[in-house]
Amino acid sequence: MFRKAVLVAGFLAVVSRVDALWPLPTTLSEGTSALRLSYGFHIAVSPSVGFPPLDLTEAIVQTQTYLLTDDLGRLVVGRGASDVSAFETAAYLSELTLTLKPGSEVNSITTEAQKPIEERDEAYTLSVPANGSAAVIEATSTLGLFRGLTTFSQLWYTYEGTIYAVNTPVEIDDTPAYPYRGLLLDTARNYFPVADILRTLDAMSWVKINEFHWHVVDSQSFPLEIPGYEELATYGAYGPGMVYTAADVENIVSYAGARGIDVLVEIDTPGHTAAIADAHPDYVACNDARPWADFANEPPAGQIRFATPDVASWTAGLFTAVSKMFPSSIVSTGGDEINQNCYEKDEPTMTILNATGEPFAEAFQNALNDFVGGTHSALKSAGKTPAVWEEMVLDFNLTLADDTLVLVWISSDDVKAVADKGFRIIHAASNYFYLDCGGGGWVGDYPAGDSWCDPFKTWQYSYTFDPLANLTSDQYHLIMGGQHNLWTEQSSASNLDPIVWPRAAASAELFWSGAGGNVTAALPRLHDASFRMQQRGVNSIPLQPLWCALRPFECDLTW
């Protein structure tokens, strides 16, 4: 699954030129010759295609309309006005084909994308001659073509009205090394209404990034309305207007689906679950207990009663029905931060517990064993692979599927601890990859407080992992990629795209190049996509003052 990728030898060479592909392809030939797009420039699909997927007619006009609005001046010192004496005289491109080889199946790119993660195929190349002849995107699939479209978009910039790249003839061998490449948001501390969850998955897309890790409900609100189980989003939401409804969830699939990304739903369990009660006081233990940081790591307190009979099959139920909502193959169950004192001072559970005769730690043990296994047999009879924080693998010793899906998210360091037991990892380290880190405490009554996290993880710093790290060579297939992570006690559609971007950018690129990029080579191509975002109308922040941006390297430390 893993590849080293093979990156262009000599990064001052390459950033002179190549300012604008994020993330930069396996590998890549350029020129220095200037080419103009054509008035009539158009994008063809070969028969090859046969009648194209809806979803790769509708990408076709979107890279269209991005060539043709994105009005972003190159990233020099007079946005272009040097390079007219190069494109004044340069030829014009009129055409670019898809193509896909023979024997591709023809599926829609969002078939391609909810695959398994380990049958995506989004491997393409790219060849933009320098005379003018028709450049040509091939592929073996349709996400394949999505993914060189995007990177075509990528090439060009505008300077008085004429359209032109500067790198000319280009061709590019491109395949990400790593499967899964993932952003988490975390809508349920705070309510982000649907139109601002499809602007990031524009942004996703254009960093290649092709999973939504969606952690829709925690303790705070309940707001996924579920077919069947809808009390749970009526009394467990924010209000009414803070609802994911049913048709709004097709929304958000089916927009990801078409810019290349699955979306993974996570019910987490049996923590983070207070909001159920709302509905079911019944089902939750220590419900707004306090003080409540006895009972949890977050206010309010309360999690289900797992080791109720009547609770754990209600909520195989939920599992069942959430699968039929998501087209995934990857539903997560959660299983971090399970507070084990609750449950202690919970009667009903301790009835249970004590009643098998058991001490309570092997009690426990095995009434949660019993309660994973339902909701994720539910799971795999709805033809899902489950995923689960670490917490599964490492705190307990639960009887999981080889192929379960493991998230480790406490410390990097524990990514050995979990490839030792066989399990695929997925990285989302809060030493690297969490977003909300150095804002600052958000508790009341505690002045003195930091987030727990601390400090800020900067771009600079999560470009620097190394999925392997610690591994032996033959457990490097069990890395399946990595995500930046977004929780929102302090976040919200009101700072969502600055707090995000274009710092998420990183391990977009992380995980599709491979490890051992250098920063002070990325760092111009980083600035070229958050511009580039800004003109898409995304709010991504400034990396540095802008007279910096237009100088590369002249704000470096020892320059």
Second form
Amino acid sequence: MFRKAVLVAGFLAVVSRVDALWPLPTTLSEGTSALRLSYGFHIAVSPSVGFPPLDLTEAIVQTQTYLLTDDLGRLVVGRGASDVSAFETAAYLSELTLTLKPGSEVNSITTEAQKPIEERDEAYTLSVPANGSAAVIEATSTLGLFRGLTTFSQLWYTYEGTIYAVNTPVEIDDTPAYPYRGLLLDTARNYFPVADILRTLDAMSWVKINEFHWHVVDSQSFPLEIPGYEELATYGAYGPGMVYTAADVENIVSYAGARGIDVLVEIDTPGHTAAIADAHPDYVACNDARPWADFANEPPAGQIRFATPDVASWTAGLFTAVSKMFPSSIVSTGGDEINQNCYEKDEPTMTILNATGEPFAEAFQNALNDFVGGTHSALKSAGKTPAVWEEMVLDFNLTLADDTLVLVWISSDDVKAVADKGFRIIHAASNYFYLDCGGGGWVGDYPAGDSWCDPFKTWQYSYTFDPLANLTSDQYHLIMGGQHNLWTEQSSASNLDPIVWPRAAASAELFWSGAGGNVTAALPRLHDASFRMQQRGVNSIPLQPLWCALRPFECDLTW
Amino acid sequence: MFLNAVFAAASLLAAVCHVDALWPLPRSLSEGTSALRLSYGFHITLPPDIASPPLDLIEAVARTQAYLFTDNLGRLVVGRGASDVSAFETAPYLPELTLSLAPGSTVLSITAEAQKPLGERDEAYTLTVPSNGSAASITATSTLGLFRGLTTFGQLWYEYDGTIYAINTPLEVEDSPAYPYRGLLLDTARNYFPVSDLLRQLDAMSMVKINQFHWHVVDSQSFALQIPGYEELAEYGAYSPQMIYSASDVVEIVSYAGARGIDVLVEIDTPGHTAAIGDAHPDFVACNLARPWADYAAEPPAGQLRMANKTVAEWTAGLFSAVAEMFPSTIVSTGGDEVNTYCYQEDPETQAILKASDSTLEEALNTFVMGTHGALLKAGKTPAVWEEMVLDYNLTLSNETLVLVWISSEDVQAVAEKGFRVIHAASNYFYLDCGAGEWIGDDPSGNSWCDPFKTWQYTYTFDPLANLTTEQYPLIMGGQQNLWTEQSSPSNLDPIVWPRAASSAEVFWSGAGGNLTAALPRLHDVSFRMQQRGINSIPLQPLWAVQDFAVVLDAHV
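We have the form predicted alone; now please give the form predicted together with its partner chain.
Now the full complex is given, and it begins with the chain already shown.
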């Protein structure tokens, strides 16, 4: 009998465990007391912040709004009915105070978010007493305060008009394991209206993703309007209504910044550039050449004539102009999937390469080195750090700056080789982090067609990724973090939310909380994050029947 | 050089003029290369010889007129129609489309026609659109045929800069479906879908001439259907009071479907998949919430009706009588998949009954199924069942029973050999949920049980008559794609279903053997038109490919 009672107690522990926070904080201590949000609840800024930056003020207003409008029933049977007895006598919380530690510099959230990777300060502490005295978020930057606000808003549920938490007192001391936690969106295969990007930025911020990797242009379309290079979008966009104007970019960048997100823009070069030919046919080799599969990984074929000095200097100028549009310290020059056959069949390129008198391979490599050197030094002059896809390091012997960021996309097996060359790494491997895989082939006339990167990457699988696998401990410091990626051959506004959410939250937690998380324990928290996203207007999908979501662990394999 | 020029001109022209519009492809289609503009005063006239046209036909006409003026679909070519201006700016205007029923046709509502038994549905029509501006016409022998013709007519038109035009007149279509049953299954029990989401699916279904909504309305996870006389089931078994289909919701859904040429086949899955009944009637359910669930059920939570219990069997038969009154369709499914025998072996009550009556589980199952099917037959319904009821048990099912094959298309032949009529619903071709990962918890490497993802291409290559003898061909009624919703909700309903479900819609309307490569541009067209009508159908390719003739994208080109 006694044993049985103990067993019941163990059951209770599971029930009262709160499955709310995503990503999981570095350290978390929570109680079992309920706490109600007072009708007069407000968020105060301590004098230590001085005159608060506008985006901090906006974040406070937004947080207060979420608290009152999330209207999320707790994910238990009854959706909170069973919490009534606990909260009906609970204390009211009337204030949350934001404090900066003495000596902290007061910048806008945006400024903090746009700092170089290694300088970003996202740490915070959050304390929510159970007795109704003021909750406190303390940090050494406004960005840290913002992360704390995000965590705070995940504590609350609504039942019949009462907004309450069930796990106070809460003490959190939190800081990310990795400084780079990203999401890539391709807006070139299919176009996405600005509103869809803004909604995605909102969802990113709720799981503390801090980098929007914007793969804005590609061979299929060039929707980015760049001052001085307007002809690229004029001729290369899908249509006049499918262009990101300079004003749109400003809007997106500032919307992101205010949500603690930096925007890393990528102009993929020299491959993936057929759309440039719509404005500058002379700049592009093997433009629309057939069969496309001989000249490119995807239709349409077309790559910048990088060996042509005019083209190389034009491209460097393009990056200078792009740099001015994006305050981020990082800009990507791409560099994936360069098709050599395209250049071998291109008379202007071969004329230039032959004139060097060097063997083809050497001449090709030298010309590519000059081209990349040009674009990267344009970035350097603009104060930017270049980012590249892994081929720029693994397939060619280029003289890249040591601080170049390398994104590994082909396979996580390639991480080790990049690390061995001493470069800093961002995990983006297709075998773990591609959101588009497993949805079937999109190339026509291909009946059996599955996607090239089958199978579908489940959230569970992404979640089990080990960022430090195969590395030596002295290489660990090279790992900056990672990102999920949505390539949009088969995506549009129609399926953006459901294909991204909540899956992209898996890497968000992995790179914030560190590897080794438990998939089984994570699921109820991921449900919580997903349901809250739905309440905030993001079409995140259910990972299980609602029956399971309301009964943590009861749909586990061995329950 | 000359040869080159001829080749280029001829092949390019051929590509441009070919119209990639109609889905499903009509049985016979002849189209010209003349443009035709829709007159601002365009109107559709009802058959003059019908004294009082059915209301749903009048509404279908109004809806078609509205679509013509609001679709606002730019043709899927570079310039989205700019290159058509020279062709249409001097084209005649079409002022009228006339609908007529062949002499002697009985005049019923579209709804009444759609709800007829499978063998009696008349969906044939002819459509003529002259290029000179004289009236277009649709003729049929039923209002349902006229409705199908209106749907086809609605797919001919594009919009550029305020002009609504077709580019492929004169047009002659003679059309009728290859198979009488073309369905879509939606599970509203694993996750709940508001009525508005169902209505939007019905709209999309009618766009591609799907004529059967297989509504898997309840299951072990929740019992969302409010049944008169059995209200306690939803009261206790639904996810919440807001997540219930009331009797009036059902009336609305059934009539909305009927007006769109769609019959609603409701399924109350029995005796398995019934744990949710245990919420209201715990005594009726064996192994209710038993653990480990995997021993007792294919999915959590475990729980199956105590079918051997006479009270339960009679109650269930009564339930089907009540359900039969809610749904005018001639078909009702009693389910019958995944009956877990271990659940009954471990249930003392079931074992006691079997022992007392000296009967086997199979005999008890037969009695149970005869009870539910007897109730349906009495209500004038044809029962439908999942394949196990025929392949795993020796039951005395009536010959007219419809059998849905879901486990594998390999099982079709065995069902046909038993002489039953078959509806294709095989997981290896027609499950829309496969390939998106495991939903069961605590299973890190878990993929979906029915991996891989079923691409529209793969579904499209399905042969409904594979492995059958010619004398078995008449048993094939058609088929359906199926959305089981363990990982679906309104958040991803449209994108997971569309345009993929259009694939089987064409297989079973136009017949098998369609050419994938040629189909893709037409599928783009219907997908984009769905988007224009508010359905979140997904893109199958980058817009670049859509505009530049998908053919160019083919792997070997």
